[in-house]
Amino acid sequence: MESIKLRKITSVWVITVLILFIVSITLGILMRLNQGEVISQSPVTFYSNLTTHGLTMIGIWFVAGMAAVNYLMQRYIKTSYAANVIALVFTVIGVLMLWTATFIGKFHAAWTFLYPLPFKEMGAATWATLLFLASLTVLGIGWLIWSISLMTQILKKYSIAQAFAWQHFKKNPKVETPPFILISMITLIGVIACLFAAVVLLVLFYAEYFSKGNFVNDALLMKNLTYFFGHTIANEMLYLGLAVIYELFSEVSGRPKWKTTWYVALAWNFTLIFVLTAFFHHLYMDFVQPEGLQIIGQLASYLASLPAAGVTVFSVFIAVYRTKIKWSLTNLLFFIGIAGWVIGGLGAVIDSTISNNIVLHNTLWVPAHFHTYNAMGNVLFSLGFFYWFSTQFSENSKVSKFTTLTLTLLLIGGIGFLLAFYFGGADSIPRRYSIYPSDFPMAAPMATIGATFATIYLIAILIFFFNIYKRCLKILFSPS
């Protein structure tokens, strides 16, 4: 009974997310359209828009890793289905607040809502702020709630120690942890830290709105705390996505269970130090900054994409080299989000190293990097899963025109996408502007360009769509 209730709350995340997928891309061309100037929006639209965008993004690609997460999770533990509701509940509360700012209030801080701005907007209604801080805190109560659960029901089973995978350094441990079981585990303590981030972040800034000015906040700390808690998440959710790849990449490909190694065990605890101290990289223009915490910042950029990265890497081509393997519109998707997740992590890099990043940091390079591993590699991990669940109760999964004509709109959509993107901050083609001033004459082009390509990537997702929602509506509905 309680895997049918699991299987049933599973489809309606699934639906829900693609439902304001489908909604944030949109958002998207509209903002690409109006820099192209082919439509025209105010600038406080255009912001709100950003807004919802950036932030809608960022909380259904984590909430679908968790959903992921949490249903596979059932095969070595019993998770909690009340608090997967309470996620549920409080993330569609919150999404719904949110709008609401942004639509309604016209909120427009964007996504990182960095201080002081979202005490200085112009054009917003009063109580807009308010409400934003509130939705934000619904979300991220929803969302501790369901991290600290299953984290809990991890270390009912496993000890820490197993947890993290240690006795996988010696030879023939007594227990075996598998890779799951160490990448959620990791993967889990990190969103809990940023979480926590969060509180305290969303506390002073109650506390600075409710002064009336008797209580200012210290600006490099604010900004501190939103980054930890914003980049952290935003890579926390990849590694979600990485979990279940190791969980079911190998099992739809008829190949052997991936079982966890030394080299392994290593690489994903080392992950885990080097995530959260990435973020430094958005501070380099803070000169104010201890310079000790930039240079962490460098080193950390580095090495966070070396361990996972590499090993996973690894993982992959080892099972599809020189091998036959049944292929299924899961794996070609897991398949394909690899490769764009190491590709925006290579942009990620070159945009998080000192001497380039005084050149990139403020260009288009910065969402070319951040789209290609979500657009193209976070996204496609979800869709895979998305995928597999939906054929599990219905019928089986196999490679059909539907498969062709989906991947070869993704692919088209989202390469064109990005590379507009990409060519923009090589021209130095500046982040956040909602009209280009005439300084740069290929802005406007390559934001037509770049809306263009998202709606071919926006037409494969409604295929996508339209193909998967019927199936989780009949696993919603079915008796059992």
Given for the second form:
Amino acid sequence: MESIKLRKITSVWVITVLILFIVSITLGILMRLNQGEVISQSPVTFYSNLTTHGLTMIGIWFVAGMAAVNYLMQRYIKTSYAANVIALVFTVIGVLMLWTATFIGKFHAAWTFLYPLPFKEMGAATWATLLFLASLTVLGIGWLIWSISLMTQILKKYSIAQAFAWQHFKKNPKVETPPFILISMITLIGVIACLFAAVVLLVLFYAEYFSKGNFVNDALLMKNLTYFFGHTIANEMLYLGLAVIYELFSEVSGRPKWKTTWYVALAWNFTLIFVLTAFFHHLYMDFVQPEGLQIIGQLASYLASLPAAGVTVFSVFIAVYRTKIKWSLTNLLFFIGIAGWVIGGLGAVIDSTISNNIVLHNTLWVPAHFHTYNAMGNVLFSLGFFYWFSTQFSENSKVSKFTTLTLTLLLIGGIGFLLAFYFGGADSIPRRYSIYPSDFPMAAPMATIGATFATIYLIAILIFFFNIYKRCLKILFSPS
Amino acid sequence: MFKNIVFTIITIGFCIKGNAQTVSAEVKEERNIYEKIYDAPLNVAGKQQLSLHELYNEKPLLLALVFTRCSGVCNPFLLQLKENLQFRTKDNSFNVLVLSFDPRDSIKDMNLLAKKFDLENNKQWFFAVTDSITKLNQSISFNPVWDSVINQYDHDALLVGINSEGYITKKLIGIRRGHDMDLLIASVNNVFSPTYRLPSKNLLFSCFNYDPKTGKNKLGLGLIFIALPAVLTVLMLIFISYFVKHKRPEIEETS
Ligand code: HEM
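Switch from the form predicted alone, shown above, to the form predicted together with its partner chain and output its structure.
Once more the chain from above appears, this time first in line as the rest of the complex follows.
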């Protein structure tokens, strides 16, 4: 089974992700407190924190999903330990470079660093833009090597058709593709495509940076590439979490293993095709984008998410409905995470509908929905895996007495924090404001309420961290 | 004729100076956008005391900052503004407020200035002074500096667009052409102004290329870059699958 080296590196991933998560949540709370006028940060500090928070969060929950998938994939195929180590080293170096660019260099163009903002930074150090671009390059290279390596390993065992489970479209398929392999493969393809988009984007940024005005970029092209990368990676990291759930939910619940059926295969193949074009919904406000692409954006947003969500919810429902389940922190986190993913996903689908987007565009509705499927969705998928992983090698595997407390605080903190965003969105309060205009009298009090609930969420994460870090350290330092 | 030549020379002179400072002017123009302007009490020529909000609530405002003893940019700036606007006699969607930032200026001085420009009876134009100029200057990041050697203020020629709710929608620094004025007027009326970088030989990879002869957009090289990541991924998938084919074991058949 899985090698000891893989165990050890996975525990390093778990500890690293959790530490970075705690720092990033703290930055989030500081932002909300600033918006609530409880503390006063300069706009440059606020936007540097926004940039650090957004990118670090996306980065860590992506690698958390990858680490989990890599760990579980060892059950089916041999994976490359070297690629895993390269990804870890590049991630740590990349994050350090990013934080230097934002905390010291005061780079503050937000996590989407939309062109031409990186070239028009007021109040940032002159070197910050280059270091920021370099940090993304390092992260991108590490992750690309890791993803391509995992995809290659799958292809060593399964043909393309088998990896995409196409044989399941026929009756009585001779070979079964496990759902975990199907979803991992589909997700890795999307990850590789969006990392290639990042490569093209970065090359164009560098070209303009070093050409000293002899080459300039097309803003529409850069925005398309930015969201090809940004939107897609934010989606794919969720699918990594879902692959883990397909593998572990039934196992930890004491139920029969989930199988790939024709509708599971179909739904995930839809996701493969449509997730790569759903990003067009970020360009509804760009009048130069052809109308055809806007329509594709809306349709792809539905087709990429709804079928996959449908079959997943159905599978979970069947697994828990009127059956005796062995509940543990792991499957409870998975279960609540699925609910968060579906609710946030519905918020996203509402926003991706052109007629609604006119109203909701760039309001707090946007952070409301993406925090729902992240903070109360994907994060919980990975936390479920972290907990399961940490208990795999411990003799004392009895349910921690902190389970109920952790879950209660997570739920109260998470829901309160999100509601403050949703009410803000419904009140048309704009997103990404360091201080709200006086026209929105409810914005600041709502931000303070959001910060209070986020602190409760942070306490839950701290309890969770102290609950599992010792076990992870034990795995790390256990004799080989 | 002579007046026109002098005016042209002065204008070109200021435009060149303006260009030399393009970077800082660009940055300055971005400051305070969508912030509220300070609601200063005004003493308006030919009217009673008013607050700034009473003016902008009535109609959006273009605010020009000058001083009457100015021997530099103020006169060409106002002249150009007047010339720009006189071709828009039908456009009464905004008013113009010429405000002195020099505390020595009195309402009488501003009246004289209005007369000099033949604007004292023009209903669209207001000439005013205020006793709260420091706060107003702060709210629009306007920083005139007194130069005691030449006995003049060193200052930008600043035109500020204010919508009917008092928000600063756009700022123009320097003597500007008609198109910039169009954008300013659109902004104070809350009209969206689509903007797109003009084609240039340095812009190699546009998504679309505008053809002025036909007035149509042609597909550009940039679109290839959008498709490139997906194409590369598919090629890589096929390539890797082909090269690892021989390593693939027989997979057990499901029973
Ligand atoms: C309790 C935990 C969290 C807190 C307190 C928090 C707080 C915030 C705040 C205040 C903002 C700015 C909202 C605005 O636009 O006004 C923000 C933006 C963002 N957050 Fe979080 N967040 C949390 C968790 C997460 C998680 C788990 C993720 C992702 C996996 C995430 C990803 C992001 C991203 C991508 C942005 C957008 C950044 C940008 O606009 O450039 N956050 N968050």
